[in-house]
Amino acid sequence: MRLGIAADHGGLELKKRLLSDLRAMGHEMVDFGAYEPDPDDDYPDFVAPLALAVSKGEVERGVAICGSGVGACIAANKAPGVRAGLIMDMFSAHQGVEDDDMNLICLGGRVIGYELAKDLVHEFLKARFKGEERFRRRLQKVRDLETREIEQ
């Protein structure tokens, strides 16, 4: 699978380890940075290009990491067609894909350890969207939110 990965300084060490592990598993990886620790960097500078690559189909799925995972998730969900989730448990890692067609997983580099992060990403990657009518209907409502004018 062709995957994208991105992290700011808060997720850099976790990103490096996951990047190596995912390459070893045979995935083609696109690294959107950061590449070196810089406490003044900003997660949108790395997560936004990753999310746009997912949105455009340049990568099949994405992994975004910041200190808590929250900022990365907020930024990723601004790209059209991106369905990012902040994941900290195994059930959500697969259920988010199966029911909600999640295509970008967000992790907190300062709140979960490497082994759990690795397991969560593996669970995310092996999951497949079920495609049942009720799930497709819900996703259409989400797509409608992306294109709707905000009512005042």
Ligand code: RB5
Given for the second form:
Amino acid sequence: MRLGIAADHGGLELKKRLLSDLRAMGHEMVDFGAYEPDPDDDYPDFVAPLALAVSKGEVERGVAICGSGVGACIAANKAPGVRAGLIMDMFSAHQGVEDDDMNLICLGGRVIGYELAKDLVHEFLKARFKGEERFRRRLQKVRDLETREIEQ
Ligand code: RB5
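Structure of the form predicted together with D-ribose, please, following the form predicted alone?
Everything in the complex follows now, all chains and molecules, and the chain you saw is the first one.
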């Protein structure tokens, strides 16, 4: 798969290890940074370009990492067509794809260890959207939120 990966300083170490692991598995990896540790860097600067690449289909799926995974997930979900989830358990790693067509996994580099992160990403990548009518209907309702006018 052609995949994108991004992290701020809170996720940089985990990103480095996952990047080499995913490359070794044969995935084509696009690295959106950060490339150097900088405690003053900001997760949207790395996660937004990754999320837009997922949005535009330039990468098939994405992995975004910050300290908790929360900021990365908030930022990623602002890109149209991105369905990002903050994942910490194996069930959600595959069910999020199967039912919700999750296309971007967010991880907390200060919350989970490398072995669990690796297993979660593998589970996410193996999973496929089931495509059943009820799942498509729910996703259409989610898509509708992206274009909805907000009444003040
Ligand atoms: C950075 O220190 C930290 O706030 C960030 O990585 C992330 O946890 C935000 O959600």
